Amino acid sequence: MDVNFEALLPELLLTLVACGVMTIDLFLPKEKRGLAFPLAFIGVLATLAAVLNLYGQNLTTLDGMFVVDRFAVIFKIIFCVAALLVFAVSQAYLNDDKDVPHGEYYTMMLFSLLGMLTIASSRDLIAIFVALEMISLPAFILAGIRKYDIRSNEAALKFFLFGVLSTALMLFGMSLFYGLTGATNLADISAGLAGRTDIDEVALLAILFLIVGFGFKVSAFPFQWWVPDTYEGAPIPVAAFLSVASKTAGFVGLFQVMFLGLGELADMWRPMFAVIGIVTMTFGNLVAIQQKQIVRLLAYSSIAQAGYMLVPLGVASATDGALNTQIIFSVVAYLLVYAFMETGAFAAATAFGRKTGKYLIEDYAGLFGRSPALAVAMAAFLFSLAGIPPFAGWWAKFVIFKTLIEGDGLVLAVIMALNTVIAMFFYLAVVKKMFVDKSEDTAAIAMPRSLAGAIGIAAIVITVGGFLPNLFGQLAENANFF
């Protein structure tokens, strides 16, 4: 089996600052624990500066398994920077709360990470099974890490009970595949299943377990009954870490097997996703409506989103590969955007609630007479969430309908589009408490510099973004592997 270290640098490079945080953590005297931080914001730095040192090669190691083009390069990049965001998170996070470990809770956020980077360059049905697991372990933990809180305990058990089912379900679909082909590599999956007449009733039954294996990575309906008491049970941080890095990792792999390895029966698959992404995407937008708490409510909605960028794969073709590139950088684009805007609505309610513990959307009442700051930022994010201009989500939704249209998914943009206004209700009535309503609590509300940093780069990119979309279209452009 070749190797090349030189494509797998970023990989090695994490592994080496996650066991070091691990190993420095067992020697540190607790009261400087809070050391974990620095070593692995370096790290994750050092790691994304060995990923941009590879864009625009294409490198092949482990025998055809693990592929560097810019479509991994791409996500490996969204993955740090994701990471650093929510870093400076859980530092302010953490120093408030003493029941979480920091070292341990790093090195769980630093192995999760290596899965996520791993996955983005796997071409193996095995690879991309090992990838999810390593994102799915870590997160598992991270979940319960507040060991003497019983909603964080239930958290990690919802998380788990469901991570194990959804795992097992998708593993044995993977293994009808590899009955089917012989191969477990994408590639010779594909030529595998090239003109195969006599594998209907195997084929859809493998594919229905990978969709429900891939279907509880990105919260799908109706696998995300997990979502909202693990979201709400978990440190927020760790909430924010699932909604942008897990979930994306769950698309990456959900890209690579449909794509690259199941292209040929797309017109099997493509109903499917039809399906499950309007369902999605209502239930998500209607439950949320209902919510009283900022984090029930940011879960649900992630709910939807993740509705939003699955109804493209809706209008896939297993022979038109132009408007398979087109869905496949709609939805590259959507998550770029998403990332910022999701990650910085969970630092926004972390910097609202860190010091009273107060997440009901009630408590907004007022905000921006109290930190205008916050208020104005939290705002961003929300509108951006709804596709409001001029914030980027508006052209993320765009990408999307300007898909949908051109796939003849005319149906599947006006189902879009009466979500997109039903999710305005809930966003805009976050905005209203904050801007409107009056509130008795006219204490402003402090932030650490790594929580308002985080807060400020998330709002400035995704206004920046909404201005001047191409600096995300031409990223999504590139990552494409046809």
Partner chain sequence: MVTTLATAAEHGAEVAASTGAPLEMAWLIPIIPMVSAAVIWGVGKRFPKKGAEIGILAMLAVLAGALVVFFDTIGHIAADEGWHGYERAVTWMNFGPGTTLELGFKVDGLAAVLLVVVGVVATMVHLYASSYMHDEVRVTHFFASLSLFTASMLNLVLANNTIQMLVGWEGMGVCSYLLIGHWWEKHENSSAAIKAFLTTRVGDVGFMLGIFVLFWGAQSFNVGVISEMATAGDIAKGTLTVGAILLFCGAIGKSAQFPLHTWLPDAMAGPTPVSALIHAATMVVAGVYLVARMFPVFAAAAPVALEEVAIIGSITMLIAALLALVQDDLKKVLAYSTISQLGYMIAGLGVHAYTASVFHIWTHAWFKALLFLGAGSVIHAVHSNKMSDMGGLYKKMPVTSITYIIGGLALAGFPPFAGFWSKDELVLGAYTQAMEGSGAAMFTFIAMLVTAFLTALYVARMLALTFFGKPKYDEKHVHPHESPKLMIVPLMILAALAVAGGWVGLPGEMNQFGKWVHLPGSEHEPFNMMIAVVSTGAALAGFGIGWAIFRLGKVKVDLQKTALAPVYKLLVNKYYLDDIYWKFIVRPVRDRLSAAAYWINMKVLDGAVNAAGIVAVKTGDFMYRDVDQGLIDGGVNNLAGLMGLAGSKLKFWQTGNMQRYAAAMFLGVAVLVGAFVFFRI
The other form holds:
Amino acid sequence: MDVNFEALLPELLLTLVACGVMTIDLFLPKEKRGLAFPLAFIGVLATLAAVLNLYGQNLTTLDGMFVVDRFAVIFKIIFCVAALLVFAVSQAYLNDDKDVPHGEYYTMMLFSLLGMLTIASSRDLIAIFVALEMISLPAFILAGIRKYDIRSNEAALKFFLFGVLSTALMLFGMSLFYGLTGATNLADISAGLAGRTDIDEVALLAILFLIVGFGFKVSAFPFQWWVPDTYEGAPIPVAAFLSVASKTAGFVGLFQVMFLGLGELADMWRPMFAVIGIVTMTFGNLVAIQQKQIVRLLAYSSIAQAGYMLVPLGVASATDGALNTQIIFSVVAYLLVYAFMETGAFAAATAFGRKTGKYLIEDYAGLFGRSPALAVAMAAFLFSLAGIPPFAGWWAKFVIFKTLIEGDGLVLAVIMALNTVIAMFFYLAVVKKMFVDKSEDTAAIAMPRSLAGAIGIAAIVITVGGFLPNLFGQLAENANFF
Amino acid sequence: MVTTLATAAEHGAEVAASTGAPLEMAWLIPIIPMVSAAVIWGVGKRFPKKGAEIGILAMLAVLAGALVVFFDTIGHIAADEGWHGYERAVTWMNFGPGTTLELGFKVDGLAAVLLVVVGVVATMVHLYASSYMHDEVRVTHFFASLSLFTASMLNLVLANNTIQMLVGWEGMGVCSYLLIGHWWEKHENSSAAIKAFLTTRVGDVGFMLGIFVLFWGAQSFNVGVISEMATAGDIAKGTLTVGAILLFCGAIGKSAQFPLHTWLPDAMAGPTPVSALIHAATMVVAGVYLVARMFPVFAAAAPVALEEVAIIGSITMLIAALLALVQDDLKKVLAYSTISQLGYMIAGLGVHAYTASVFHIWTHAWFKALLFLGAGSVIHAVHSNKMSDMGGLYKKMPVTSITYIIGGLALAGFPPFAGFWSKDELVLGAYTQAMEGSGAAMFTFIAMLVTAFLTALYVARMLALTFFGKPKYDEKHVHPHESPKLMIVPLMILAALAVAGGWVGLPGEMNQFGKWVHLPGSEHEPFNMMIAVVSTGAALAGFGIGWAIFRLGKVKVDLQKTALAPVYKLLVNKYYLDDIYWKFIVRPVRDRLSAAAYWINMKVLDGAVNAAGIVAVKTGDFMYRDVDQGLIDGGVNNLAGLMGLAGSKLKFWQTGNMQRYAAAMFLGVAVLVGAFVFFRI
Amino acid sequence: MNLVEEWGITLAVFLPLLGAIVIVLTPKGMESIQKVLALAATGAALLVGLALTFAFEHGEPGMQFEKSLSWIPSIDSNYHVGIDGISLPLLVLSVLVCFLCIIYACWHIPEPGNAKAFLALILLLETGMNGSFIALDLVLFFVFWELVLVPMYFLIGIWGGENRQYASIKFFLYTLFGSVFMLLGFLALYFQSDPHTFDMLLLQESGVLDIPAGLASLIFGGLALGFAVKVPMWPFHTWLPDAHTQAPTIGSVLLAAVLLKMGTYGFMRIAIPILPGPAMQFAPVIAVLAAIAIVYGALCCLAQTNLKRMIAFSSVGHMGFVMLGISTMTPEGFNAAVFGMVAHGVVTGMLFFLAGSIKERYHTYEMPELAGMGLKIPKMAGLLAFCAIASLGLPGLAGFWGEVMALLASYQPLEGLDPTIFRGAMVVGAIGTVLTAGYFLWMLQRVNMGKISEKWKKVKLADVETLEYAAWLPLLALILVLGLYPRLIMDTTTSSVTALTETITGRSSGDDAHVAQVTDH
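Could you switch over to the form predicted in complex with the partner chain, since the one displayed so far is the form predicted on its own?
Entire complex below, previous chain first.
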């Protein structure tokens, strides 16, 4: 078997970095544990460079299991950038929280990232499964990394049990397809399914099980139960990592399986995604209104966001390649923007909670008076999540709407439109707290440079991207495997 | 759509040939007071008389201009019988392709006559007011408004198109509002001002709609074009009738005709010079002028439109004259008298007595302005509006008294005073039409005679109660004396006009007025001695009875104790019209309908919006507590539960949450499977 | 001049944005520098606006100063801008009013202060407003349209009155609700056009001819909902009184003077020319709603005791006249609408300025407490009377032409529309003018006239101050100038609105399904 090491370079590099960080950390004296951050950060930067090096290439290796194309590369870029942002946020967080072991933390993050990079290139059910597990296992640990915190433990255990359950179901679904087609490679599955008419019930069941697995990853209803508790219990940077990178990985897997493997069965899974998408966004938004705690609010909001990204699959077609291209384009575009605005929001929440130890929305009162820049940035992230110009979120929603209309999903579009109005309700509630209400405490919120940098970069990206959305558009247009 | 349009440029081309320089500059006449208004508002306060002198100067200029234009015009008329005016216009705007609105002026006999009326009365009133208002508050504001009013009136008179007329028309309305409410510290005064504005505005709605109807009928706002097309039959009769009736609504409001006359008596709340200028001599005749100006339209829409005009005018003159009989307030007598006389003019137009009506504008202006200014002089002297506070003033204020009596006699229609000549022509016009078989004209004819009788009656009462008999004022505190010169001189000038002003319309060959103002089709009737005798007889009878009752005390009547008591009560209550308007229109709209609309706004429309928000929140609440948290945590509060069970946390997890989670997830899968299997197979 | 023709409108839009960025970068507390910067930015935009007015070929129907740059190729959207006779007056109105608002802000920054944020938000708002009037690409339009939400939300939410939280959130959600449907309409237009395009002019020329009638109506409905909320048309107006009443003075002024016009402009620029068929179908409905708005607005005004809320409700009625003009689909009606928009902007903007300044002195908007203002601060009272009289539509002042022409036009709507309904609307609207006069005069009686209440007898209040005059004189002059010289706007608009009507007649006549029975003329 020929192995194209060039195609695997980023993954190999990252493996080295991860192992390196783990090993070096063992030998560092306690007071120098902070070194893990720069090492990991530079390592990911190097990986990103390796990824960028692959941009525009088409490589296949490992018997077609592993493919490097633009789709893969662009997602790898997203993952790396998201990881860098999360690292920057983590650094500030970890410096305050003495309980979290630095080396372990970054190592787990790096391994999880490795899984993400892998999944972007996976074109085989087994590879996808393995990659997903590689993402999840370190994530379980990360969720519970504050070992002495009950909430963190609970978060980790819930997350773990659910993850195991859902992956089990997904594996079952995958095995059914293997049974139907005798293949694990997505292209082969697709070929095997073509023209088959005798497989309705089994295929339906199999698809459903796959949806459970991916639904868990992307936090779709009714597989979202773990999300609020886990986000709340886990360190905030981990929550950001889960809600951005991990979710994106789920979407990557979902695209690959649905479009490359099960495209023939689009008529079967299309309505499921329509329903799941609608229910997910509506549920997320309505429940988010009730939240009094910022991380929980962001958690439910991220559930709703997942709904927005799922509905386009509800207009997919078994035959219309152009429409499917548009669907992938729109979701990729959304994910690109989402990576910045969601990370930004979590980063801002970290910045605020880190010093004050407060996570209730009430505590955000008067933030504008205390730290105008932080308040403005947070408002920008929230408005962006809501889809209000001039922040890039408008464009993300716009392309989703465009896709829905193009696929004759007018009803879906209308429901989503109403959802964006409902969502504005709770985003505005936070904005109102920060800008309108007064607080007794007038002390400014101090934050380290890395955190400020992360927030600043995210804010600038979504603002500039709001005026010039083609920065995202060009990338998203390329991220297509058709 | 409008494709072709007859503009004044085409229309005016034929009439512009025979003109001289003064007419070309006629547009300056309204500009002068407009500028003076701006100047007074701007810097008037810095002048010794607080801007009055600027106003007077402007009025003198207006008067001079008006006279020049007037004499030039009658010169043209004398030279050429067929001369029907000079018109010039520029484009004000094009508000659509081919729909042009002009800004222009048109001078003909009618306009020239009105220019003189406005010029003279305005000048007199300004002179008078500079003394009368000397110590009052807001003098500057007062004179500015007067100037602006004059500009608006002149604009109306000279306008060559209906929109421009509307501009002048409404401008007067607002100045009238400002001036009636001049002493706005008192609530009644500002209320009277509002009432005047709104009541006339009701009529203006009709005026405005009439303009629209005629515009779409003639594709033009130009008065000449509309008139020609109406006369030539180029506009459907239905359109003309609707248009004419709507226009007349404007006249009903502005000229205080029944049933919109109720604002005028209240308008007496304003300073007396204002009453003289605006609410007697000029603005209130704007309605008459409007009908006269648009008379070809009314004539072409005959008989319906004209009969309506005649009947409304007749009703008005009668009911107002009756009301004038029972007033104690001197100014209110004059106000109702004005309404009544306006009714004469309107009814006159309704019976084709076109020239006579305009002639009555002319004569009425002199004697009614005189009467008001005289009343002001009296009120100034006794510090009361009430005739029950006057009496015996003849000796104390001779000039005022004599001029006032002249005015009264002119009003009552005694020869040779001005009022006689115009009134006689009006009666004659009604008679002629009635003889041609018009029922409406017959009604008008009778109404005119009765009103002539009533008019003389209330004039006698007014003169007797005010100037004769024993003084009824408190002689200890009130010492009436003649007014200052600035007030007396205008009275004398107006008195002269009240005597001689009618002589331009003497019967027969000597009649100049009929040449100045005439309209083919509504020709001047030759003098009829019988009619003259009958109408004069009615007036004499009325005056005689009135004098006998109120001066000589020969007949003692107390209306309240006779069979006429209900009638008296009806009159005292002004036919209950004000009460009806107040109870059934103003109050319900202002207080109840508005409150209802606002209730709907807040409870229904806004309620729906708020309800949508509440539903969203409540649904979210249900989703969160009962579905999300309820299903999973079984009502156990996460954190509180954890705190309580800190010692046995592992057990806690194992027993409760996770199984529920998993169950929920499987349940979800099952539902999905069930749903899709069910729907697919 | 070349710079103006090439980049003028772009500058008018982005100079304020630049100003906002610069102000944000200045340190806090340098209030006077920030004010100067804001003045410079809006002043520059105003100068550009004036230069554009001079460079503009008045009387030409088509787009001028057009500019098209690639913007978001991934969704076929371009930075395509340009102005015609309909947009120019609104653009100039916007730059002027913004400049005056900044002058006013120099006089007074409302509680709780923070000039930096306040000024920057106004500038951001200006960018959104100006942009809406120049955009010729639906996506671009949408972005500018939504861009005004955030700054206006903050202006109301931070610097507003007591009930500002409710008002600001309601404003945001309600207009967002409308605009998401507008957005869906845009997208539907895109996919119905051939080739797919977001370009307004292309869509107008040929874009969506073959669209099925039912779908066309649906799309029009979506667009109309978005615009109607913004206008606001009855019964979508309930956000307006709250937003207006609670907003700080400058917020109210901008809201009334410019923001509402975005809705009516949307009808004229997008909904009607692109979908003339459905527009003809919907026209009678719009006319009826407009007539209701006129009377209803006036009635609600009569029920108010709060001066500012009354002025807010008066906007409902005035915008009703604008919509009535639009619904006739005739050049006269469209002209009336554009004139009405500008006039309402100037007059009502001025009224809100006055209300704000009165509040600064009396600390209340309640009319009974203001009684006798004519004795206390006569100049202010005089200005209030002048503006009230202008607003009630006195001929010779700005408010008149829009109203009277809208009513005139509704006597004879475009061929194909049933005149009976429009004439009914005309009569109702005309009656509304009486009610309008009623509430304004009643307001003047309660505020200006009467005796000074005990509370204020001994207190000294400042009459109109210099900076206030500076902010107001241009508007006051415009009220007079527009009233006396309406050509100022008409000469610019007439050819463009005629072209607009031709678009409708040219387009809808070919489509028999949309043409109602032809009526006699």
